[in-house]
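Let's start with one chain on its own, the form predicted alone, as structure tokens.
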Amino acid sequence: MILPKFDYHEPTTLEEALRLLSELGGNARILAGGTDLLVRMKLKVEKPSHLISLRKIPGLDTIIPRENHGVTVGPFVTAADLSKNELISDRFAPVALAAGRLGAPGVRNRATLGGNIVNARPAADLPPALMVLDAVLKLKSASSEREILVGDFFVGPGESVIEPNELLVSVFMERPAPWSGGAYIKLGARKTLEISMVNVAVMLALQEPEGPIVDVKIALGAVAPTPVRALAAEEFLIGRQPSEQVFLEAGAIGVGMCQPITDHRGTMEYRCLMIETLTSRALNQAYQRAIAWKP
């Protein structure tokens, strides 16, 4: 297979990037890693007559910490990079491990935050991970700029909000309170190079050391349209104290938020029963994390 016929545009700058999508409109695509888009490309998927790489404008792979307050993350940080960065490993645990999970070695290398966001595919592995930690996303265009709450980003099987013009610019994630801990758990029909038959994320908040939960938030990825957040479980939670029972009720009702499918990769059924599973075991997971909170 090879790449239809486009021109190629490398701006060096944000301004040039937004100048040429304000001008090239819904002709031109935004180039990141390309593991997605090139691949859609090669299958005749997406034709665009213009490419528009991030390559050369500086600060867009950067990962930011905010005094006491939280990190902004740019879109062309790799899934790589996200994976091994010590402060989003050890604050932003789910985000560390959904990127962790993405493809092989050599995707992960080239696959993007941004990319992974705004193709806005259900099965994604850092959407989910983003949602329980309440990301913002900043988009940006030649004459606005617009923040938006990473949870009401996605509308539908590879749509979003996002406006042919703007550019998903930064990623803001405020930091947890403590005796908080997150988790991510994906299940394919294989542990690389695989799509999410499902995946769970999961953060959950203690008063204290001994409990009881006072905050937590659970995402759910490849089981619906979009990624969605299982809020009657969140709610059930709420000033419970932990325990493996009361987890695995929590997984129960989160089944109900869900509206899976049967395809190649498995049926509905056996997907409502990974969701109560895999959400009771991320619980756990977020709990022993919780716990082992630090300063």
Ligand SMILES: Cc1cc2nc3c(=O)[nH]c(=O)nc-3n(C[C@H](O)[C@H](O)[C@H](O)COP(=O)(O)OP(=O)(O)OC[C@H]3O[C@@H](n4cnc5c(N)ncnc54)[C@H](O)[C@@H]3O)c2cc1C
Given for the second form:
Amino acid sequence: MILPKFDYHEPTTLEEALRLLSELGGNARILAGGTDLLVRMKLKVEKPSHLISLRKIPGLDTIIPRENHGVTVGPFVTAADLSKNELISDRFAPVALAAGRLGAPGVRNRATLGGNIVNARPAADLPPALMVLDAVLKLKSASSEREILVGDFFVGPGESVIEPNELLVSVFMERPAPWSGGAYIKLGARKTLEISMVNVAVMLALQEPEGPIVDVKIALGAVAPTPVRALAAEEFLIGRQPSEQVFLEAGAIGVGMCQPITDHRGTMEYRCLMIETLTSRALNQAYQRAIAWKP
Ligand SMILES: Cc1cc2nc3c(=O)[nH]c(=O)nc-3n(C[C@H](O)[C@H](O)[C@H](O)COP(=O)(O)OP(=O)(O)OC[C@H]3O[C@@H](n4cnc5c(N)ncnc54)[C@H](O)[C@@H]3O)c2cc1C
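Switch from the form predicted alone to the form predicted together with the named molecule and print that structure.
Starting with the chain above, the whole complex follows.
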């Protein structure tokens, strides 16, 4: 399969990229790692006449810690770099774990955070992980700038609120509270190079090591047209003392949030069973990390 013809642009500043996006409008696409876009172009699903590469724009591939506050991650940071970064692994574990499960090493070396968010696939690995950390996306055009919670970004399969003239320029995550821990579990038909049949991300905070759950977020991928939060399960868990039984009950409640489909990867019934099991497993893992929390 060969790529259709297109003009290639390699801006060296963000301003130049935004100007190009605004001038070329719907005929242009941002090119990050190309692991999604170039495949879609080869399949003739997308036929942009201009590609605007992010490769030469400085600063988009950085992970910047914010003193006592959180971290800002550039959209051009690859899944491989996210999975290996110490700060992300220590404090934002669901993101590092999800990045480490995306595709295979060759894909992870090219696939970017921004591309994984903007392509808005229901089974993508990073969106549920970002949702449990309440990540804030900064979208910029030549004339405006806005911030949006990642949970409000997705509209449907392949659809989001980003405008054709906007670029995702950064992702900010607030540092989680003390005594918190996270987890990410992906179920595919194989262990590597497989799109999720179901994925679950959890972030859980305790009042103190022996204390009740004071905050919890559960996000599920590949179970609905967009990734979803299991709000009823979260509500059930707040104020409860963690235990295997409580996590099992939360898993059963979590199934209520899903509208899984039957496809070649798995039946609706199997997906529902897996949501229940993986949610309680992810809660357990997040709890183990929360009690092992270090300042
Ligand atoms: C073999 C293979 C295996 C894969 N396995 C997985 C997997 O296990 N899990 C998974 O989640 N995905 C998987 N993918 C899909 C893909 O690799 C990921 O979604 C990846 O993160 C996309 O990032 P990218 O940088 O390659 O995006 P690109 O292909 O460059 O771009 C994707 C889309 O996002 C837009 N875009 C990119 N960056 C920005 C930005 N900063 N602002 C605005 N728009 C932007 C592009 O215009 C395009 O529409 C796989 C793909 C392949 C080919």
